[in-house]
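The chain that follows stands alone, in the form predicted on its own, written as structure tokens.
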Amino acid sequence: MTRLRAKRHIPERMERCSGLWFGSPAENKGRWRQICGFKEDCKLFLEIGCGKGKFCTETAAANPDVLYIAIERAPSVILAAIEKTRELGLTNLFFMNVDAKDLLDYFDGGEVDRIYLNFCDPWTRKKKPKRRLTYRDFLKAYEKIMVPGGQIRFKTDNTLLFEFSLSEFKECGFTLSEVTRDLHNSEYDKDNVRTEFEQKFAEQGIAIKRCVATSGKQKGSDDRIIAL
């Protein structure tokens, strides 16, 4: 098995890109648009597990009026995404080197308009379903930080994870749409941006599964309300 080469001088390289990531993101809770220099009525899209940044950079470049926040746990991986963003000169994409389980510490209720979950770990070993990012505890947290009617756009190559996720979405009151078990041969591939993993799987002939899950949370309370 080929061992991945560790990136060198990570702290120094992160410092050179300091304007694109937040070391203390909890301080931005409820103020992301203000902190990032965007209008209060702009949309905020969140990618959980951005990898090396192919998806978030291409999506942000195509939608300059949308504020994008991308998170990734691995410092060496998120560094590649941050440096790519810097090279492209994007001003609407920012990063957090954090764990998804702590999202409620970083985002206020109704602060996020859309969440992208692309090719997250399927955790196929026994007794590990609670680690899946589509497990109901995670879904309940996502719903708290999203606007009423907010969307989760989910893609995976793993059939077991996909079927599990569809069940969890339904159990948590999300409405499913655009469900396909072969994205690249479906009508939904027209505006699809492929991730690094997705391109690799496609070249291997593995069908990509995708769905859109819309929150059933009702308008009311103190959450921000923005039409998607």
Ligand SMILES: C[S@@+](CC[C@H](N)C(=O)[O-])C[C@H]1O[C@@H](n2cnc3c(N)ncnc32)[C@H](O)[C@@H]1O
Second form
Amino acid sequence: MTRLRAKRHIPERMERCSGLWFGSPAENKGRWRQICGFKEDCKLFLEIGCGKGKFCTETAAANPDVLYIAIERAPSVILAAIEKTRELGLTNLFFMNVDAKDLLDYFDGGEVDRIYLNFCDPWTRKKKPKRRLTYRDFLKAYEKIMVPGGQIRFKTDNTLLFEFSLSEFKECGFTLSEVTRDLHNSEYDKDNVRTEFEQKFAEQGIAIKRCVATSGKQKGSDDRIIAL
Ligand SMILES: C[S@@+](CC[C@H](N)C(=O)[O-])C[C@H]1O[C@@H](n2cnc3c(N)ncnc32)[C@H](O)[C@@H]1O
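Compare with the form predicted on its own: the form predicted together with this ligand:
Shown next: the complete complex, the earlier chain at its head.
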């Protein structure tokens, strides 16, 4: 009942947070730093599938000079993230209620410095690997919108998705580093910011897998966007 009532008020609540999200994000393609009031040389980090925003709000609060953009396709979920951002008074985190499959409509070649993919849906049924956000077509799009040497920082609880993703990263020419199948008991946990799902899985005793995939794209390579 409470959930239903909350969902019914999404447009009004979104309206109250206007300024933190973009209803027509394609208009900002190639101009995100300028639109958000940041210098042209500032870093732009993108989180895909941000959920209720624990990770992006904490990370943005800790790095006020970095411009963060978070995307999430579920309206009631992104609303929670946007309201959290408003309560915290963050001025370097903005949102788009869109699907990652259309990323090339929203970002220009080389516009993004880093991408975070945290606990994306594993799509474990055999016929659905193309829906995984680490499927090669997605990776090719990420590479196009990232600077040469840009990083994808990937975390998951799911072993099948993790092994699949490592193989896709390699196949697409990314260089892998900081690969761990037990993040919370590894040296890489020191600066780790836990997401909502990560916290839940950790409480259930599930080991978190994590890696960094660095784009093999060379400086000066063709950044023109080619549709997927
Ligand atoms: C399992 S949740 C993880 C949420 C959060 N990243 C965390 O770690 O707590 C995955 C989220 O990604 C979103 N998502 C899945 N596929 C997406 C897509 N193609 N584009 C945008 N968001 C997507 C879902 O709506 C969901 O909120």
